[in-house]
Every structure is written in C-alpha cells, then in structure tokens.
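In structure tokens, one chain follows: the form predicted on its own.
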Amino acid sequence: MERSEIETKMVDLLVEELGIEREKIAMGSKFEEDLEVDSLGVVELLMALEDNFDVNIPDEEAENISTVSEAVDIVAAKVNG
C-alpha cells in the first residue's frame, strides 16, 4: 500500500473516529499538543488503525507514536512487511 494511501485513511479516520476537523490535521501534528487527542483517544485510533489496516501494534510500539507522521510510519511498517 502507498503511503500517500496510509496518509489519506490516516486522516479520514482522526476525523470520523475523533471528530478533529480536517484542516487541522497535518503530517508533523503531535496527537496530544496540537490535535487535543487524549489518551483515550489515542487508544481509541490505535483501535481503529489495527482494525482498518488489518495490523498489530503492540504496545511497546504505541507509546512511541506521538505524531500522525509516525503513526503512518509504523502502518506501513507493518502493512508493507
């Protein structure tokens, strides 16, 4: 899968599964500081992620993600093998 692929879904889901409006949403943004997400809301996409991209994101991995641009790295980490 491309990553422009990953990025899109990326994005669709910080604003379907955390209604963060579109506009704010940029590669570099940090999930707590610039888009509001909390924890839970970031357990919650780690959720979605593992479910809409068919992967598994062990826990030792999730608590490096603190950018969308890393998120989509380890996503096509794991979908790309």
Given for the second form:
Amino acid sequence: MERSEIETKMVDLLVEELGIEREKIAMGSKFEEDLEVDSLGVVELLMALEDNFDVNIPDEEAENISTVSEAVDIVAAKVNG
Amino acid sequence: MDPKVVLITGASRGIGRAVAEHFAALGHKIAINYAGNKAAAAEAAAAVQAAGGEALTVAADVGDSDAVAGLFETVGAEMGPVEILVNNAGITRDDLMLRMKVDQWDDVINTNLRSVYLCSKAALRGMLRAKWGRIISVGSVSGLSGNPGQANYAAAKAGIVGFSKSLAKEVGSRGITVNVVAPGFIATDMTAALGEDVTSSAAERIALGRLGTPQEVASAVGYLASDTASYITGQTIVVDGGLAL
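Based on the form predicted on its own presented above, generate the structure block for the form predicted in complex with the partner chain.
Full complex below, order starting with the chain above.
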C-alpha cells in the first residue's frame, strides 16, 4: 500500500474518530501537544487503525507513537512488511 | 434498555447466579463464567433461560491471563462484545495473619483482584468502541471496615474500590461507568461455611436484624447497570442491611 494512501486514511480517522479539525492535522503533529488528543484518545486511534488496516499493533510499539507520521510509519511497516 | 451482552464471573452459585437471573429477567444475553463446577453452571444456565434470557456457560480461571483471553474470545464469538461486565468471582482463604501462608494470600489476591484487572481490561476495547459500558465489581464490607482473619480478602476487596475509582476517571469521558457493590453478610455457600454461631451473632449486629439474600445484592448491581444510574461512577454501594453503620 502506498504511504500516501495510509496518510490519507490516517487523517480521515483522526477527523472521524477523534473529531479533530482537518486543517490542524500535519504529518509532524504531535497527538497530545498539537492535536489535544488525550492518552486514551491515542489508544482509541490505534484501535481504529487496527480495524481499518487489519493489523495488530502491540502495546510495546504503541508506546513509541507520539506524532501522526510515527503512526503512519508503524501501519506502513505492518501493512507492507 | 436494549438487550445487552452481560458477562458475570463466578456466576454458577450465590450472588453471581442471582445477578445472572436478574439480568436474564430483563431479556439480556448472559455469559455465565465458572471455575470448575460444571453441574452448578448448567443449573444457573437453566435458571437464566427460565427467566427469559439467553445463556452461555464458559469455564475459566479468571485469575489467569490466558484463561481470561479465552473467555472473552468465546463470549465475543458466541454473543458479541461484552457490554456489561460483573466482576463477581471470589474466594476466601481465611486465617489469622500470623498463620496465613503465602499461598492463601496469593490465591485470594489472584481470584478476587487480579481477575478484576484482567477482565476489565479485556472488556474495555469493546466498550470504548461502543462508547458505552458498565463495569460493576462485587466488593465486600470486609474491604471497607476490615475483618479479623481476612487480611487477604479485605486487601483484595479494598483494592477493587481503588481500582474502580481510577478506571472510572480514565474512561468516564467515553460513556463507561465503573462501580462497586459491597455486600455484607449474605446467605450464600461462602457465609454458610462460617457456621451458624457466626452468622447468628452477625445478624445481631445488622440493623435490619438478618442476613441479606443474593437477590438483594443483584438488584443493586442491576441498578448500577441500568440507564437510571447513568450519572453514577467510581462509587461503592454498600448492601449490608446496616451492618457497617
């Protein structure tokens, strides 16, 4: 899967699942600081990613995700790995 | 309320079974977890069906993480994600502190407290997705007032209270409530094992002058699960007939 495709889907999920304004989202955005997603929100996003991309993101890997780009990296590695 | 998937741990007898029958009468789907007594679980399932609910029995040691994973997999496949979780499974291994073996401590903490962590965590995913859920754990007045010979049991039951308050704060914004029902002396196999002398002298200390019934605890659990209790979370409701006053 193309990285751009994952990025697009990621932004859609942030808008749909967490109610973030689309204009605020950049690849470098930090979930907690820039997008005001609380820690539980990050967990919910990961669950949505697992459902949408049919991947499994273990807790140990999830702990290292702080930006949108890092979340895309993990999904890309799982989908294309 | 729409029919919900209700998982009750330790539901083959006593309070757990009464909770199962209470929810069955409301038309919910009931997953009856039990540790080892298959015959009692089958009886509980028959009672649930007679009361108008769908019943599934699943054997699992809820203190064991693999067993809990299997339990939730089975319930999920057969009935769907757990929407109401009742952490009821509990054992006692009473002894005075100076005589209490480490096994007595560990067994009680595992079955009564570790199980609450394992089952609540397993149930949370589905509840977060649904943005609705009820987690109700059965505590004890022992955990609030203490009881000689029950340091292990009281520690586990007090642990449930702190656990529930913390989790209530974590997931409250997602429509999930987490509460505790703390029974006093209830007429079950667990209290019958204490002998008549103990239970009759206990009755004298109870404002209402008698032991409670499992159904009286079940109705408090049912209340916390209902839409009527939608603004109550992190609380402990004591159902003890006025024992701990």
